[in-house]
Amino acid sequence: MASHTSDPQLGLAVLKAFLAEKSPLGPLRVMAERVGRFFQVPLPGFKPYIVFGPEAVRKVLITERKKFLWRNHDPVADLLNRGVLVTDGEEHDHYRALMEPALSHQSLPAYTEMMCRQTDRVSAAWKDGETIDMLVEGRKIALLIIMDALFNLDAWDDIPKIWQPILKTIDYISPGPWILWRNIPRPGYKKHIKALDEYLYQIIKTRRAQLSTSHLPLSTDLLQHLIDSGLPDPIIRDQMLTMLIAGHDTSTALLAWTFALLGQHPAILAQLTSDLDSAPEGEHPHLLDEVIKESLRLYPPIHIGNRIMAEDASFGEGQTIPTHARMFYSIFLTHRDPQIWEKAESFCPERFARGRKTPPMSYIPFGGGPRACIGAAFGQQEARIVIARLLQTFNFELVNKKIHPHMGATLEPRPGVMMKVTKK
């Protein structure tokens, strides 16, 4: 049997939590201290499994994973329809090795002046002395960049007319009453998930009608492909609206995390700016790097995987996950085990400045196995040349002290990131 809060003393102690934190991270961090790497959740109607750590994350994702299937009944799958996140089997194995040359490392060199370039777009509008919030502006960067990377699109004047949309579509799939009531009333995201339709579909008539009229090749983005393959248009949109959603909020939440961790380590901020600064031009100090990882550590984008069972999965005696049932992996928890990291809960980037001493699947804020994010290496390029540009530019410091990790689509800073940025 699984283990859950019949004891009315966790039960307190997973109640004081949530409100303490205004979030399920904080219940969920108590199960884990006081229950183990698994549990069931008992609230009514809503009683998913949670197993976290390197043992139950590699059969997950590697060893048993035809047992843990992608495609759920949920706000997720109704969006993205059948976007590669959301098929299981060939035909996510057939829509991803269509999507993956786009991504590949060979095409990554290719993205650095134009990531540079967007980078400065947005920051150009910074006034001196001006306080700015990064998950705001570090979402128009990854905005910028996603749309010209991806579908050859230069979306600057599209911002405006696409910004509201985007965060609607954002809120729709995020955690909310309808994990408890799957057919609550949700008014108010009809007509911004149409916006959004009817621009990606622009977009696809735009492209099929410059194919028409020339002979040569336009282009070997993503879009390109996905219409070279032959796929129908709404197929198309739904890997578009897959890429553009989890491609730029997964970077926006990085970001903003990333400025958030050095504003409040200041002296860390100090050395990796030091570092950039002397660093020979186009070359990247380790610190970067170190701080990066650090901050997929503690702030995974996808801090959560979600699975719905193919079929019983055995996690040790008495821990079995029976067929049909919710499940979930948390990555938020495996990256802060005590019995895995030193000082889990502590902003220590040169952990990894030392090599990664832990058990292999214990980092994981991409994924792992034959379904890792399509855009890791991407995203983990878009990261570097950002954060570089932006602090060889501003110097940065943290306004707002008080920011709690909320459970969106992706794990947000929130209220924000308010950061006073003057320029060098």
Given for the second form:
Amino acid sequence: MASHTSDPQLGLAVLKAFLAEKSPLGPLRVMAERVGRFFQVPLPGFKPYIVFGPEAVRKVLITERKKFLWRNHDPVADLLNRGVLVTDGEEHDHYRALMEPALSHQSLPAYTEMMCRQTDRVSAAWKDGETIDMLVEGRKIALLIIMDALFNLDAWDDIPKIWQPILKTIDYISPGPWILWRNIPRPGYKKHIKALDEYLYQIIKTRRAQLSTSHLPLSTDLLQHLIDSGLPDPIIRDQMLTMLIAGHDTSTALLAWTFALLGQHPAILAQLTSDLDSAPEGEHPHLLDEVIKESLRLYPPIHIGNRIMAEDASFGEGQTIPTHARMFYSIFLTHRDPQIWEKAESFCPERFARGRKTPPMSYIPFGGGPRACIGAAFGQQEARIVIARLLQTFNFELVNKKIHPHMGATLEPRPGVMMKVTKK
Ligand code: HEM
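Switch from the form predicted alone to the form predicted in complex with protoporphyrin IX containing FE and print that structure.
In what comes next, the whole complex appears, and the chain from above leads the way.
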């Protein structure tokens, strides 16, 4: 069992960290420092187990992964229903196999031009010298890109209509009082989720209508693979919504954090901008990759993986998580473990130069094992293209230096990333 009860100062330290950092990340760090790589959250009504570090992560994601179920009893499962993210076993594997081709390495080059075009479209609206919020602008870019790639849909004109429903839907699955009081009334979400559902069902309907009037294959996108497989519309909706949310909220956070970190480290921003300006056409400097990797280490958009125990699992002497318990493996704590990372709290992109030197399963921004992120290659390619494109066309200067991580559906920079942009 977790040994936290033996430390009388722990409760106070946890409370202090929460008040100082205004986020549960502070308390988690205190628990990790004082208790170790296995502990239980000591809240009344919410006592999940938390593990981190390479050995535990390997157990959860690879060697004993069948003991850890993805399907949970929470708003994520309520919303996504039979989505690939919240199903297990053969059902999950079936959906995953259908969607993988659209996101494979081989499919990526076909998205390059579109990713640049959608980035330019958003940035074309910025006025010289204006202050923009990269959390908002990044989301617009990520939304346009994911809709175009997965559903072959230009969503530019739809953004005003779907913006609020999307933000509300993300809010619905974000941590909140429902964690402690599972049946607490949650008014104000239904109509937004319904609006998003209607939007997705309309996309399916339009595609089916196009198919019935054409003999030629119209597209080989993810939506087409789902339709061709013969799945019913509600299950197609579940996969579309899963991919839409998982595929753009993460990229939004990655883009926003990367700009925040670059803004806070002007020398690295200047070096990256100069490397990009002198890179041969179509090539990216290695510093770009290193910056993205380091941003994902410090602020992994998905900072924990959430599981329910199908059977008991032990994590060392006397440390057992019992069947039916809720557990998390912490990507955030693994990425900031001082036993693994030198200057764990600092932004040092050069730590990724000439390959990483930390042990396997110590760097897991996309999870790992057979259920590692299906969009990992896509998400990294997108980040490279969007960041390069923006830095090649604008100069960026961070206006709000105080930014803290907020635990929403992803780890978000709050209150936003306000940047003054000037045309180059
Ligand atoms: C920067 C971008 C992204 C990050 C950091 C990220 C992170 C992650 C992580 C950590 C996991 C595993 C979670 C766990 O073990 O509990 C995951 C799974 C997943 N991600 Fe991503 N992701 C990103 C982009 C994307 C994109 C672009 C898509 C879709 C187009 C996507 C769709 C998914 C799905 C469907 C799963 C579940 C896979 C399965 O259960 O088989 N993600 N992602």
